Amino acid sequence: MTTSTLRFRLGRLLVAGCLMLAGSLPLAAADNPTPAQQQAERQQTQPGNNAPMWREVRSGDSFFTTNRGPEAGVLIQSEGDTWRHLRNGPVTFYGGILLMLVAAAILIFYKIKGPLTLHDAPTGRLIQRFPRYERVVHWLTAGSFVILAVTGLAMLFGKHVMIPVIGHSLFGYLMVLGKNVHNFIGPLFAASLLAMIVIWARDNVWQSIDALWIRKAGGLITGEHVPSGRFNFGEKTWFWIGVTILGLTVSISGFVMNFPNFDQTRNDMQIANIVHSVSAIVMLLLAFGHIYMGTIGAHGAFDSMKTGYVDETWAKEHHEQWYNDVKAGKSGHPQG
């Protein structure tokens, strides 16, 4: 083989090798495309699909921002979906059912049993049951509670009940007003609630006579006379669970949402909102029973908080132990 022939063959092999190498480079790039190439290909087959970017946005990671507030660098907080589903789902649905069932049960009970009445005739002699300062604190707490309950129920259930009746525009104006009223009345409720706890805590401690009240269910079913102290076990249950535990829970969770300038995160306020809603619904359920017994459920109960005085017969039949203490000068509440 001549030298020229060998050079010719080597040249052909070199050219073929270069062509093969050049052809393999696009294949290697196709096997391992860069993110930019992937996005370019996706825009060809699925225009508008920017899944990698949104996956990164929804990761919850904090990115660069000039705003120094908490979570300012987080564009989308995915836990908000969980909060929305809980609030608009189980909390609203089951809360609404429970409120209607308890209200219906109280109405049926009243239709069947009627109010508790006195067995003996009034004597005309009055005993002071609630001094003025106690009544002022009670009505401040009760009044603010009713306002908060009405506005809170409207915010929770209004779009399901009110919009079909009054339309979106009027509902929107009412909710703006209701939300502001709710926010400003909340601190008043919390302050009067604390005052109520301080005033009545000593009169709501457990006494041995409360066991008898529990066994006889306070005489609500049989109508029999069941003695108790200044407050019976039902009233003590409302005080410790409804007023103290749930009232403080509602107040604290409300403050978390009402003052979002103490470095709370969105997740903190979402959790506070669920706690606030559930606690408020349970508190309202217990309040139904308290309001019923304090108005139409027991004759004379409303007058005791309205005027501060009760007849001796009423005191003896509803709170006999407290009545005996008053007559013996032990309770610190003077006779009228």
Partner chain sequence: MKKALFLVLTVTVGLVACGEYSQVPNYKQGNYQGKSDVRPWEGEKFAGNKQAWENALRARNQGQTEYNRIK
Contents of the next structure:
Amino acid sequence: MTTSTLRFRLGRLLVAGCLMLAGSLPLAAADNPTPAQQQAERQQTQPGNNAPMWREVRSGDSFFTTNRGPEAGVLIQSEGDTWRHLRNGPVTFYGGILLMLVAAAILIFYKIKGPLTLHDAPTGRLIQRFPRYERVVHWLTAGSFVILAVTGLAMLFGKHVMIPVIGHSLFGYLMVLGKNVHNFIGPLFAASLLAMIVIWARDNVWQSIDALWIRKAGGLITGEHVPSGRFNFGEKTWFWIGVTILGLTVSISGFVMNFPNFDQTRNDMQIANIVHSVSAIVMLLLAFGHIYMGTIGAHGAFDSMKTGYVDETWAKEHHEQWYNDVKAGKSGHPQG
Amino acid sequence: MARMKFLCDTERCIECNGCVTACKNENETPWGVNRRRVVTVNDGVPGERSVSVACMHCSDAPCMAVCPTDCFYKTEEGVVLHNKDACIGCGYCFFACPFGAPQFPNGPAAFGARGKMDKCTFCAGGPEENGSKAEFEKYGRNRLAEGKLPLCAEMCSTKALLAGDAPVISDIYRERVMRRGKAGEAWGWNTAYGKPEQAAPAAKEAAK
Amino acid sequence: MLYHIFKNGWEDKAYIDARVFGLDKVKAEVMTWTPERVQDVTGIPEAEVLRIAEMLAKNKPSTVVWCMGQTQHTVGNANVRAMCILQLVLGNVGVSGGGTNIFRGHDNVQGATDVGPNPDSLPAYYGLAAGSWKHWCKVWGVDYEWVKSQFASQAMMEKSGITVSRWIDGVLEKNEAIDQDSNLRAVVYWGMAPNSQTRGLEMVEAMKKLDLLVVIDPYPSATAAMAAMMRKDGVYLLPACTQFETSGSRTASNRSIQWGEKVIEPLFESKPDHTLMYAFAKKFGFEKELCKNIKVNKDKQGWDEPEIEDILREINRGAWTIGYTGQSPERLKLHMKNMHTFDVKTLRANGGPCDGDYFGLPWPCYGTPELKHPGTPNLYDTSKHVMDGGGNFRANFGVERDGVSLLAADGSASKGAALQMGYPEFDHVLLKKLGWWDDLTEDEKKAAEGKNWKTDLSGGIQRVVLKVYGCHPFGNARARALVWNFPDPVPLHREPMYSPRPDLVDKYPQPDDKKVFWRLPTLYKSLQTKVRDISKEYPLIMTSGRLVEYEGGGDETRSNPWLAELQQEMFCEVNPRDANNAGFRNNDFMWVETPTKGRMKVRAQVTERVAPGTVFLPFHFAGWWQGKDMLEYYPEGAAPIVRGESVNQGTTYGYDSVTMMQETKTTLCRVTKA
Amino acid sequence: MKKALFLVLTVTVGLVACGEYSQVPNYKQGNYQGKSDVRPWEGEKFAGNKQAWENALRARNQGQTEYNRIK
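Could the form predicted in complex with the partner chain be shown next, to go alongside the form predicted on its own?
The complete assembly is shown below, putting the previous chain first.
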């Protein structure tokens, strides 16, 4: 095909499109008979031909019924099919693959690079990194997150993964528990999430030193220590994208499904479900990284959240700016 | 035995809700659970049509496909049943079902505590022993095991609602269409059992 | 429709000539109703009327079905007769598939009517004349003088009573205005719902004024709640059991009778109606006299329970007029047992022990049970022999009127009748004149001497006339299109009491007020004139009717969760146009206000089901009063699941000019957002 | 050791999904795809006599056409 014919065709399409638009506009503005009128008229001209009525049924509109159930007036809702194919298709398939790939990638990274260790010897002098209330909030969030992740994964992948192993009945019984746990822990997670955002937002604001961290990729590859504030840019990324954005998305979409008693439609809940699953999987992927770094990825990190204290060497090497602030008494955190 | 289906003849349905009451009576479903409902399109306008709708026992049942615990199963007669012991009340089947068939005893309750899903069983009970008390309490009457068809259809005063073997009921329907000399459409069959060209020969004829 | 039928010559001329009386006068009135006039009054365009008239005329036979929509008007009697005339003109009466079909609201309404709850008749429509009393006294085996002594006077005994629709006036009306000594002081509500009666606001006033109110019902019903709202004493609840807790015969709309078996023992303290009735009789001290033919058993709690079969046998012995005599309990039970032997199309048993009978022996089933009359599936059907359920029109009003014979023309008698002409009703004189007297046995002669076909307790006259000569005992006459003893001999249109059209009120006014009508003064023209312009304030037509889920006053059905779930709230159907004018939307609460100052708070159902200018309310609801839930007035745990405003709280005055039926189907109202 | 165990578990869990059967049975007449349930003719009433059960249902099916009754 030459360019000229292509241009010609495009031009023709454009003209046709304009014509169609022009043609449809006055039509839309004209007094269109309602479907009910169409049906009434059709009954006059062709009794027994209910085509207008069937079109209405397919539209998913709500009709008259004495039934008081949710959306009882809707005869056929087609969105369910779209939701089913999205959920059972891409979400399950790519979600599953991504989870496995990322887990494997982290494992391989660990195998190759090993954990981040301290360059200098610990001083034995401890400084407080996380006061008690911060730790409580963290572990509440983390604990509920893990529970939600496990039960959520079971809901999405359980029947592919667990049923062939443990069978329908046992899985069913476990899932009755799992689903209720998920539904009741969910709001707890959301609450502790909000608390977490409030207490850590200030320390996660962009600082000029973060540019250095980005330039050096956090020293993950080279193993060198990059100075940073109380939280380095990696942690900040996790905080803003993982915790704040995804956490809130997951919570809100979860609430849409968890409290169906606000007249939300099935369609609302379908959309919420897809948003929930996708954001939860992405959050989980990021969480893999966070958990890795917080446990076996970096020595000392786990202790800091467990006890709330870090060795001065650790602080200096990982969060030099914060260390200096603490030493200067500017961190705002009590010293122990 | 062939494939069990429902067929609602919209030219005959008079919106008496007899099927709904019959179902409630036979299966003793609690307040708020209506396995069947009657919906009227263009209510009050000449040409209004009513449809009695319950579970259509789809060929490719969306509820089955999305159930996280895979609690559904399909019997030899094509009836879609479920195991309430494995049901977790997540509501996914309700999201997926085109016909709004799944019902929940607690309704849209907070914390998603809907209770075990309940839906039309084609009066075929559930996994428990046929005709047992446990089966009745969970799923309602097992009329199929008594050699009977669902009560909603058998009670229908105008015989608008038919239930039974697909070839037989589509034959009955076709005879009606021929007698009244007017075409119709078997309600919901395209959605539940695929487009006419994919459907069984009898259904195809009925849809013509 | 008759206008078009006459104009196009679609009437059945031969049928009319042979079997209808006085149609010329009707035709003269009909022909003044030009399509323009009809459209002005009814709003129905000519094309529609013509289409239906043609459909009926060209597709015979056809049947007309109606319920209360025709009868509950001031012109209800005229509406009903107009329908019958339509069917007569088309020749559709007395043919299979034809006739008029008046559906009854619930189980056994027909049966109740047959045994005489109407205040103007003894059982089986015998009336209240001395002869009627004597007939029944003979059936009951009591002395006429004794019965007479139970009444204040012979005049009271033979005077039509106050109808159920007017009891409130019997209480509230000034004593000098009513045609009896005292006002009503005690009322018994026996299986009757107050919310199905009009003028609820006045009814609670009447309840307040009563000395005694008794409610006999399976549920305390709205009666109890309404009374409890007004007073703290003088109300008694007697629990009656349902039809499932007792056995007995039940008559359907098609006059066929079925035997119902007791399914369960009466629940709680409830008793069947006849046990309660006997207990009353005992208390009043006439149980010995009036239950001579009825065996009385003791039930499990030691109450006296009359034997239900004996009650039916007594009816069989007395109800000769309508042929309620052949349906013995034994025959009915046999029918129930052999239901499968009946043809579903003809309703006739094909072989088996009931061979030839019509299912349920629809009355008239003449003669004694031994005569084995098969019952009459279609009334007035001349194509069958009388012993096969055939018949013809009844000669109840003499043989001639204004020089015109009332008897049917020659050749119009039922198949195989010895008299192939019109003939009067049979009595001992006519039998002797015809030389048929000797067909009676000696015993029958003794019983039939001086009697006619409906008072001869031996059934001999009926036996001879039917079996031997194939004639109909009530004669063979013409159907009266002209009912000269009614206020409007030819059915006339009259505007309802509360009309939205003052101009039509002027043109088609109600008749003059009646001073004494069923013992009460009754307003027609004066009230209509007074409210001529009320449509300025109350512009919408308000009509009421039934829902498929509920029955009657609805206390039982609204207490049934399976039904109650389907209609959970009292509602009002309003056209979108009227709703928009009043400023409310679908499912909003709204107020319906009527000229009686009745105010009902109901859910709006905005729908095209009703035309602009009309609202519809179902009448089954009760338990709310002017926006307030009456839950506290029900005995604890006895309130129905679904309660709502009763439409008849606000319905207005207006009664049929013959039957005193209340006018529920048309009044005026206005609607506002609540 | 721990790492190896973790790896093995991941792989097993991942591969187990391959054992999943289709959730949407391709309906074939007379081919039972259900889970454990008694079949309708195996109840008390028909005691496994499938023929009798089929006949009973066939009669019920036909009972739904009123043309049979008014012929």
